[in-house]
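First comes one chain, alone, set out as structure tokens in the form predicted on its own.
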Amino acid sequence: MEFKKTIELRHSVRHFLKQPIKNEKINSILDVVNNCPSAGNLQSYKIYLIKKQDVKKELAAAALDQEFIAQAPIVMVFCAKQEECAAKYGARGKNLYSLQDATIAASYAQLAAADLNIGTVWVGAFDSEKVKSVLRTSYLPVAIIPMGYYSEKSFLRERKQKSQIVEEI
């Protein structure tokens, strides 16, 4: 798919077919993520790839009972490795760069999935401590990205005009 078309067609999907995603497609998405930019090329993030239904249910509960998370064939949770980034960049690395790294990685995963006709949705509403507990990690969760084939009709939401979001100085 042409890149601009991928961007135009990507939208949030909360209803997924029960069809599993083949490992080669998952690996293709992860290959794209592995090539995304990061501060100092540290890649100060960790991706948790969840396929187990019981873990997806726990994540859904930790994400304010957003049940569609448990319905997705796979869920990726992107976490910031704050201390790793802080070792090189201090407080700014811990509080900003590591979060940006995880955010960029999650965004690239969504675009790579869209290019494969796999739907995703960005989930940012969750209890960080509960997600950490589910994942058994000390890393800071930044985004939960459920993934699966669309079971809803594709629709695009209206976007603001560029003049509403861009100011030239």
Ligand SMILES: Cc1cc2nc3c(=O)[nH]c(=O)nc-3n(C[C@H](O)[C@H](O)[C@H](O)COP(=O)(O)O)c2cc1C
Second form
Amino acid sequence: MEFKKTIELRHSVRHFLKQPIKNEKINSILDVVNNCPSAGNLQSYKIYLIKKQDVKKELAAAALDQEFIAQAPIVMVFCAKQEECAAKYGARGKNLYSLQDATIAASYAQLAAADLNIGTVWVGAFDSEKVKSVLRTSYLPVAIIPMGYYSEKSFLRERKQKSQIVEEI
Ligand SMILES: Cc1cc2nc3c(=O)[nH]c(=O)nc-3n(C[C@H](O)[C@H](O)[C@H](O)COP(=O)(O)O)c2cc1C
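For comparison with the form predicted on its own, produce the structure of the form predicted in complex with the named molecule.
Full complex below, order starting with the chain above.
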């Protein structure tokens, strides 16, 4: 798909069809993610790929009962490996770079999915400790990204004027 078209197509999807996502599509999304920039090329993030229904339900519960998480055939949780990044970059690596690495990775995943007509939504409202416990990880969860096919045809997208988000100095 043309780049601009992919960007326009990406929007938050919160109703997913039951249709499964083939492994080759998941791999293609992960290939894109694996090409994204990261501080010092450390890739200080970990992606948990969840297909099991009971785990998806636990994640939904840990995310303020956002039930659509459990309806998505695939959920990816992007976590920051803070200590790994801190080993090279100290506090800045721990508190900024590793979170940015995970954020960029999640963002690329959303675009790669959109390019395959797979819908996603960024879920940031969750209890970090509960998500860590569901995943049995010590890494910091940054974003939960449910993924799936969708049937909606149109969506509203209001944005600020560019002059409100940009200042030339
Ligand atoms: C950091 C962040 C946190 C978000 N958290 C949630 C969330 O917990 N639940 C949800 O339904 N959408 C969440 N969203 C999605 C936004 O609501 C959505 O991106 C925004 O309304 C713009 O719509 P669009 O994605 O269709 O362009 C989040 C988005 C971001 C970037």
